[in-house]
Amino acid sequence: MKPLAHLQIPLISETTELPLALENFPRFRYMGSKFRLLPWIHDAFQELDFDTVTDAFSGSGVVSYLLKAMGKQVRANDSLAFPSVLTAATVANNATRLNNDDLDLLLNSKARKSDEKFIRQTFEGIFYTPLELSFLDDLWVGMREMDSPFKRSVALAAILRSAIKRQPRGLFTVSDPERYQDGRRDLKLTLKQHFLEQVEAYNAAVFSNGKRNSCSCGDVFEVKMGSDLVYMDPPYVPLADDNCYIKRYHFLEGLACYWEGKELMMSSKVRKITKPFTPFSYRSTAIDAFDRLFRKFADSTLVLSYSSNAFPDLETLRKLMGRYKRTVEVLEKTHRYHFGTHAAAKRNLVEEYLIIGTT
C-alpha cells in the first residue's frame, strides 16, 4: 500500500486572519454549521480575554476546532454521539494519525458473526449498496480491535465524513440513493474510494496547541463547570419549517456507536432513531432552558450563536442573559445559509446574532 499523504485543503484561505490551522479542517456539510461565519466569530473572540472555553453544542466541530487554532484549552460537548467523535478526531486528539498498518487492519477485516452484520441487515436496499454496507459492518470489526481510541476516532470521523458526501443532498431522509444522482463525482465514488480519501483528511486536520483538550458526549446541563468562556450554538425553534437533527442525520448517528443504546423506528422507510429530548426545541421549554443554561455558566464569559429566524426573539435572550451578566452586548451580521438552497427552503437569509456577556 502506498504511503499516505498529508492532504493540505485550502479551504478559506481567502481569509487570511484566520489561524492557517483552519485551512486542514475538513468541512462536514452540516445544517447550521458556521463555517462560513468563522471570520466574524474569530474577531468576537479576539476583542475577549480568555484561556479556556467549553464549546458547549460542539455540532460540526468547526468552532471548537478555530478555538484550538487560536491556542486555547478546548473543551467540547454536544449531546449526540457523531458530533462527539468529529471532536475526538480533531480537538482532543493532539497527534495520533492512521498509518498504513491501521489501514491494512481497517480493510481486511470482515464481519462473520450476525452481530457484527448489523448494517447490511438494517438497511438492505437503503442509502447504500449491498456492498457499501457490508464494507461499514467489516469497518466497524477493525474499529474495535484498534487499541488506541484517538485511531478509532480518526477512522470514524473519515467514516462518517464518507457517508455524507456519498449520500444525495447530505440527508438521510429519502430511501432511494437513486432519487438524486446528478453526476457529482461525491456520488460517483465508493463508501470506500470516499473513506480513503477522508482518512488523509482528518490525519491532515491533526496539530497540537500545547494544550491538553477534551471532548465530551452528554447533557449540557451536566457539563462540568470552569471555563473562563462559553460558547453556545444550541438548536433553534425555527419560526417555520423542521430542524430536527435526528431526522437528517439519524443514520451518522447510529453509525459514530453502530446503534448501541438507540432505539430504531424499524417502521419508518429509512429507519430512524427515536429523537432524543432537548428543551431547547419547543417554544413550550424553550426560555427556561435558556435561563437555566444561562444560570449554569453564569462564572464564565458567555457568547450565545443564535438566529433572527428563531424562538425566543433577541429582545428576550438579551434580557435572560442579563439576569446574570451585567453588560450583554450583541454582535449582528446578515447570512445566508446554503444548506437547502432548494425552492422550499424559505427564510434562509437571516440575522446572526452574537450574544456576549461579560462582567
Ligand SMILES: C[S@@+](CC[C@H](N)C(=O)[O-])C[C@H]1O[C@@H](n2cnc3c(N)ncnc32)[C@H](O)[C@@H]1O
The other form holds:
Amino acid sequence: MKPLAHLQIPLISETTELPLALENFPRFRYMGSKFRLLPWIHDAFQELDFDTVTDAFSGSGVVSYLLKAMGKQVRANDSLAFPSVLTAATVANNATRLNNDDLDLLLNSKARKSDEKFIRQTFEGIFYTPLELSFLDDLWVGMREMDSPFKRSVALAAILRSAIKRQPRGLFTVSDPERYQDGRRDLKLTLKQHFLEQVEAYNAAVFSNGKRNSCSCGDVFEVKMGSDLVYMDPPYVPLADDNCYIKRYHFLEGLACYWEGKELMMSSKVRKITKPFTPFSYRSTAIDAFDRLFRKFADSTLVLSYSSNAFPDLETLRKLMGRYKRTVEVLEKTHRYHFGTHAAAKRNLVEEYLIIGTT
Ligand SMILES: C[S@@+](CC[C@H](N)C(=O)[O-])C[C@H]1O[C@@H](n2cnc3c(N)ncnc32)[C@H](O)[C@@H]1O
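Now that we've seen the form predicted alone, could you pull up the form predicted in complex with the ligand?
Expanding to the full complex; the earlier chain stays at the top.
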C-alpha cells in the first residue's frame, strides 16, 4: 500500500485570491457549509486540471458558485429541494434578475383560496407572525404566475434566505420565536423587509461565466452526472440527532416547493416533514455508500471534503478511494465549526481533509 501523501497547506495569507465574484455570494447559514474553507478549497482546485465539474452535494451552493467564478462548467446537485433552488438562482442562472414589474407582481398577489393559505393555516403560532405567514402564502401565489423558472428561483432563493435570517439561530427546531429576542437586526426586520433586501442580494449575485451551468435535486446515486472532476461533500454520520438537515431546515425545504409532495408530521410541535433516507448518515451504511460513490464517479478526478470527527476515518476512506484511483493525496487543515454550544466548541475544532483521487 502506498503511504499517505500529507501535503503541507499554505496559510490563508499565502493563498491565492478568491475570484472577485465571490463577494456577491449571498452567504447562507448552512450546517457543514464550506464558506470559511473556500480559500483553501480554491487553492486545491487550482492545482487540478478540469473544465467541467459536478458538486454532488451542493448544500448552500457556495462551492458551486466558487467553481462557476473559476470559469468551470458546473453541475450542482443536492437531494434536498431548497439547496437546488439556491444553485438554480446563483449557478445555473447566468442572466435572469427580478425587475420592478416582477416585484409588483409578487408584492401585489393575494392568496384567496383555502389551499393557497396553507402556510398560515399550518404554522400560525409556531414560526413568525400571522401577517408574515400570510405574506409567504401571497408571495407563492405570485411566484406561481411567473413564467420564467429562473425568475421564480431568484424570488424563492430570496425568500429562503429571508426565512432563515428571520428565524432565531437559523434553525427550525423550536417554535415561539417571540421568546427569543437578542436585539439583532435580522430578528427585528419583517419577512417582507428581508425579502426586499434579499432580492437585491440575489440580483447582484447573478453573473455569466460563459458556460451552460446546471443544477438538479436528487439522490446522488440516482441522478445521472459525470464530469472531469467531481467534488463530494456528503453529510457525516451524526454525533447527535440534531445534525439532521431536515430537523434543522424542514421549513425551508417545504417553502421551496410549497410542501408539495412532502409528508407533514402533524404530531411534531414544529410540523416537521419526514426525513429522507441517506446512507451517509448511518454507521451501518456509510462505508458501502462511499464505495459506491467512488465507483460511480471513477472516471473523474475525485475531490472529497471530510473531517477528523466523522465516520468512517481517513484511512478507511483513503483505501476506499484507492480502489478506483491510483493516486490518492490528502490535504489537511485545522478548522473550527461554529455550530453548537460553547461546551461543544472543543469538539468542533477538527482537522479538515480534502481527499483527492487522480489518474
Ligand atoms: C455537508 S452538506 C454540503 C455543504 C456544501 N458543500 C456547502 O458548502 O454548503 C451535505 C449535503 O448533502 C446533501 N445530501 C445528503 N444525502 C444526499 C444524497 N444521497 N444525495 C445527494 N445529496 C445528499 C444534504 O442535503 C446536504 O445539503
